[in-house]
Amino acid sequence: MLAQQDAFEAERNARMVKAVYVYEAPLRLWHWINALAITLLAITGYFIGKPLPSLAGDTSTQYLMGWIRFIHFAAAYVFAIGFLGRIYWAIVGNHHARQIFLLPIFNARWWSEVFYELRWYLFMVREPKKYVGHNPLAQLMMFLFFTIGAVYMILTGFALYGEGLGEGSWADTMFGWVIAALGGNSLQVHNMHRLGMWVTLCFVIVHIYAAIREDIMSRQSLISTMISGWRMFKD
């Protein structure tokens, strides 16, 4: 009886809670530097690989490219050092600051409830879950997409970058193993940071579509929350 009465206590303080402080302010921060990074990086990485026609005029007065290929190395250096710090508030952060590293691939419970929200996206079930920091589908692919995704470009974007500013240089010494270790042919390596840009794009429509469809459809909030840090239950 006293059991019974402890979980009735703990539901109906559990539906008092309107909003939950869930993403601290460094994290908000780098996630809106590193949106605006990714853009340019994506902006820049296509002008790089299919660069716009020869202008006209004396070349000498002509750097459209070279502003490009600064932009594109300037946001690689803001991405990869965020990465960084990124990976340094998981440590020091509070637990939700940790789900796009670390995900409970023993739990049954996690992987069961992964299947449930894929069933809610697919519209195959009619009431969602209610979760305080990510879904567990949504860790399962920022880890997949983001944490992942973020590392092999990351190599292989400063791969290319340390073979044009020369052999000895940091990030070649660093990173000159990445061509070597992807058979030796940079074009090779470029094709596949390349392909690594499309995949990212494709991720980033889904993360902001599945944003938005959540807000409204679950009725607990995602895209402010991560400007006030304050997860909002609605219902």
Given for the second form:
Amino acid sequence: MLAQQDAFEAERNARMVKAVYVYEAPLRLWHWINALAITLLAITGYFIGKPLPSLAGDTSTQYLMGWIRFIHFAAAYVFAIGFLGRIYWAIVGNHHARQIFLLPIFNARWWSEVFYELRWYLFMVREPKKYVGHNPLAQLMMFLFFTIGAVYMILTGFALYGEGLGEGSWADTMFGWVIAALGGNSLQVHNMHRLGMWVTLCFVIVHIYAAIREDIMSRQSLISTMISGWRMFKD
Amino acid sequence: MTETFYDVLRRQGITRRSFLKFCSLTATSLGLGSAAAPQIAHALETKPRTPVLWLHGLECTCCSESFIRSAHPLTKDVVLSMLSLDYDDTLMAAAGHQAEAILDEIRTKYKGNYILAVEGNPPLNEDGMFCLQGGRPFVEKLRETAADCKAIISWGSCASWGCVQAAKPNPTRATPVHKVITDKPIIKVPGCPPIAEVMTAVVTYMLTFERLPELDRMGRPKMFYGQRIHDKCYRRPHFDAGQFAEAWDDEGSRKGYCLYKMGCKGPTTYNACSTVRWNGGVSFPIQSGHGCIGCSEDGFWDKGGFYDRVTDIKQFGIESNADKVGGTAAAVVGAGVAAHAAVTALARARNKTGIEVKQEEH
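Other form of same protein, the form predicted in complex with its partner chain, not the form predicted alone:
What follows is the whole complex; the chain from before opens it.
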């Protein structure tokens, strides 16, 4: 829909529209499933730390906290397995799929483009550059806040999950070391995991804002690209 | 020949019947089943007693107080005899040079074959001058006696983690035993104090099987610290149902609802309180209507309030919890984004002519 609008608008302005296929179907599917999982994780996670008002009535008929935790854990599985799938896609997918995992940090030109983008966001340059994939600044942010953040949340989250599954469970065996490595105090790991949620929320705010803004300002499609896969250049 | 445990018990007038009852109780409390009872009995009948040196560093003696209240019938007497507790400066009759001489005697006579039980911890600041015993810093005494021991039991949160004397800013640099003695097997029995039956059971296990019980990643015996208070709490159904005490003495509190919202640390505390309980199984904090304060967890004094679930984090320099820090960050980012959007809109309105001018150049 949006892509069509973009196209119409471009046509109306009688400019050449160039389109490039950027995001392949599995990647787009992952993006939206992942977005849903994060939303559910953040909401349920918030209420795990600060539960809803107490329920009255027969205890055996209520399972509110149980359901909230169940949704949190189920969404966590979706998020974590999705992340593994995303890593797989980074290997077999096109080169855009690798962007959020590999930063060309030894490439001086890439860094200069990061600073160019930074100046663009600080209103210091007038014309935005166009990129087929992520712009370098976006790529850097994605890597720092999403990729690192996801690994951090998966490690701490499944370590805490392993506490419930118990000593010797798969989650305890695979992730239990995380709690010990972070000092061995489970309460502290809970707090750190909760901070991770707030960092993710900050990322989401910036991510959505930047996507909408760039869609309008840099004369290329962003939001529709994550739906159709095609990047439209509007002039 | 050295006396066996059984000899000592009989000498003290304990009947064989009571002795066998103790063996069964111990087998059960260790989770070994009734088949292990004869094995324990056999071990106690044939094994010479292992000497135990019980040192006291910076501590409050709550571990000793708990230990001597081990509640199963006769356990107190039995264990005190079993242990061959050759040195314990709080409990022993000897004093002064006479008492200190025992340390040397055991060290030479039972080299590599005695157990060192440490209650409290050594302060390291000012060369250990904050804890002097017999005119010497405790840390020296600890290093000396640890050098020839077989294994160390770190009693309580002091020896295991540092506890209150190591709480920030820790002026004496009170340091847990495992950070001072690094070349000996150490078994941590944290808690402030640890449960009496946990203490006696750990000792019994070590003397019976002549090995350390299986330890978790943090060096605690799995059989007592393998699960959280929360996992076995009798109020757990109220947690799952979403039924919480919202304030002290409210309806939920009176109904015995979950104390999670009142800051109960049961979900993050590894201990056996909700199974073994205290004072001979009479009760434990949650049963008495107060949340767990997490006394067996590392640094529990410095992890924020006992009455908050999302606790204050002091690492940020200010006392604030994850929600306040994160909420503020999100608000700042949100405001930043809004401001940025506003500036963008302005710049865009102003630039419209600019772009058109450019198009004319084409």
